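First, one chain by itself: the form predicted alone, in structure tokens.
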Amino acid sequence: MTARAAITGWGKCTPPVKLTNADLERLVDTSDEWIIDRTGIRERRVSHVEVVDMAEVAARQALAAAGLAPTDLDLVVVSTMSPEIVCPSSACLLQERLGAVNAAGFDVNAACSGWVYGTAAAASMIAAGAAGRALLVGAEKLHWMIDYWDRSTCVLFGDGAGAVVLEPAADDEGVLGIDLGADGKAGRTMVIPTMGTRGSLTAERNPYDHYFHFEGQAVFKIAVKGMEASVLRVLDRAGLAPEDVDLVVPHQANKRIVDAVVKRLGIDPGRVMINIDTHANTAAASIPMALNDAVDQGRVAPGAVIVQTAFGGGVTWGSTAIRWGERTEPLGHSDFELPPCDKSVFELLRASREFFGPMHGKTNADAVPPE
């Protein structure tokens, strides 16, 4: 082992188009009060571009913050469960976009735990000397696979991307501990049966075969227990206790889940970063987007101990304990941004509503709500 991996750059991409709770009231039988009470979400973003487009914006911000050029990278890792294509990987597509010609690249899919799994992979390669500078990106375009006639799931998810640069750490900085786990038997509680080889080769896609299966109550119970246990294990491996943690950056799945985990750990809610109200659940992108916001808001101090923890489909879970370095200000800034969008949020959701409409006795004429 040569050195721990430390975060030296950070960035995010927030698509410009908002899907508010008021918008959802026009699409399904729900209300702003109901959504906020059960999830803590007020709005989420819907992307008009692809995963790699969002990943590039976040990546260029992270590189600028670290004061690096793309050619300085040895490794590009993208955590996503919504790649735009299967091959080449999103990481290789991003490597080409950036011009990171010296970097290897691969994708990680551990659903909502993907960011923690990606952190573990990149940090371990740096510690082993297999990579020197790594770019890690979490990026998701989840609205593509969500049924916007199903009020139990369509209120939960959003699109976006976040990124960090990891480099060998100085002194006692960097990744202090890692905990990963999985329970394949429980994986049936969250299933997205699309974008795979299952089924027959046909140009026709059946909405009954491709809908997102989500067992909310079961997921809640497994998530709370799994994240609590994972945090305790990673703190033990790092030689830390809950009172040593300066900031928890959890997967932004549901505010009730986060509140329950924090309460069981005995951590002050003031030491927890929450941005689910404006971002919703962005799966592998949620932790890096929240971490970026925490740094920008001045909630990350030099030398702070930060715990990242997540739970996702698979079932997977994971946590990392990280000691931040001395620098909390970016060395540079990137002006690279997404192209503007000329469509309304309802026009962006039209394809989903038309595809899943027959499951709910709806026609294409019902896809876009009347003014």
Contents of the next structure:
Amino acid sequence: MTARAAITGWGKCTPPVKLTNADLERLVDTSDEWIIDRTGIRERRVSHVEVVDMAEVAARQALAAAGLAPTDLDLVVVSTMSPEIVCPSSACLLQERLGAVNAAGFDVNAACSGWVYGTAAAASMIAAGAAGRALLVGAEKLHWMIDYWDRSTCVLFGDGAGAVVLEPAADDEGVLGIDLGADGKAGRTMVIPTMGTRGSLTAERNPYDHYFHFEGQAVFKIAVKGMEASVLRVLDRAGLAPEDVDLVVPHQANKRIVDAVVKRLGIDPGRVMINIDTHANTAAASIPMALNDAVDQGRVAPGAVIVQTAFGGGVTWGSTAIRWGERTEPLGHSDFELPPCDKSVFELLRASREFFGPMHGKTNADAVPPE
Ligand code: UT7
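Starting from the form predicted alone above, please write out the structure of the form predicted together with oxa(dethia)-CoA.
Following is the full complex, with the preceding chain placed first.
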């Protein structure tokens, strides 16, 4: 290891169209009270654009905050489980958009742990001297794979993107420790077969072949134990104790999961960044979006010790311990934005409702709720 990788720029993209709990009450048999009680979620965003469009907004903000031009980058990594196409990778599509002509690019898919795995990959490449300045983006358009007739999953997820710039740092700053793990056997608890080659090669898409299999309670238990153990390991590797942590930025899967993890760790809940109420679970995008909000809200002090921790499909888990640098203000700002959207949230969800409708005995006429 030659140099630690520190975060020098940060950004996020929140697509404009909101899906509130009240909207969901019109789609499925649920209630605002149930969703808030069981998950902490009040609303989430549904994207009218593709993953790379959101990634570009977050990336341009992160570059501006770091005071860098796209040509200064020599690595672009995109963590996503919802790429718009399989090849080229989202990272290469983004590299072209940005004009980051000096950068290598690849994607990471570790589901909701994708951000931590991506941080590990980029930081380790910087530490090994294989990369200098890296752009890491977490971006997801999860609504594309969710069945908006299924109340057990459709209330949980949202779309968005977050990004950071990582650069070689002084010895005592940057990524101090990494813990990654996986348990493929337990991976059967969360399966999203869509976008894979499994099945027959036909023009017709069958909703049964694309259905998201999700065992919420089993995942909940594995998540709490897995994240607690992973945070303890990463702190040990970094020579730190739970009381040294200034801010935990967890994957925003469920507020109850986060509360249980920090309680077990003995970390003051006031030191935990939560934005699940407005963003829901955005998989690989959730930690960088929460980190961006934490910096914007002044919750990251110079030299702060930050722990990022996540758990997700695979199953996978991981944590990083990071010491923030002296600068908590962005060096510059980007005005780059998504194009506006003139559709309602129900129109954006129409495709999902029409596609999965037959599995629930519904027709296209039922797809959009009446006014
Ligand atoms: O990022 C990694 C991936 N995701 C996760 O980590 C999520 C992990 N799991 C969870 O967050 C929770 O397990 C859920 C939020 C998914 C579910 O909460 P729960 O407290 O485990 O509820 P449950 O699955 O035990 O369901 C309790 C009841 C059931 O009714 P019955 O059988 O008791 O009559 C469900 O049918 O709640 C019902 N239910 C709902 N009711 C209203 C399930 N979804 C809903 C809903 N609205 N949206």
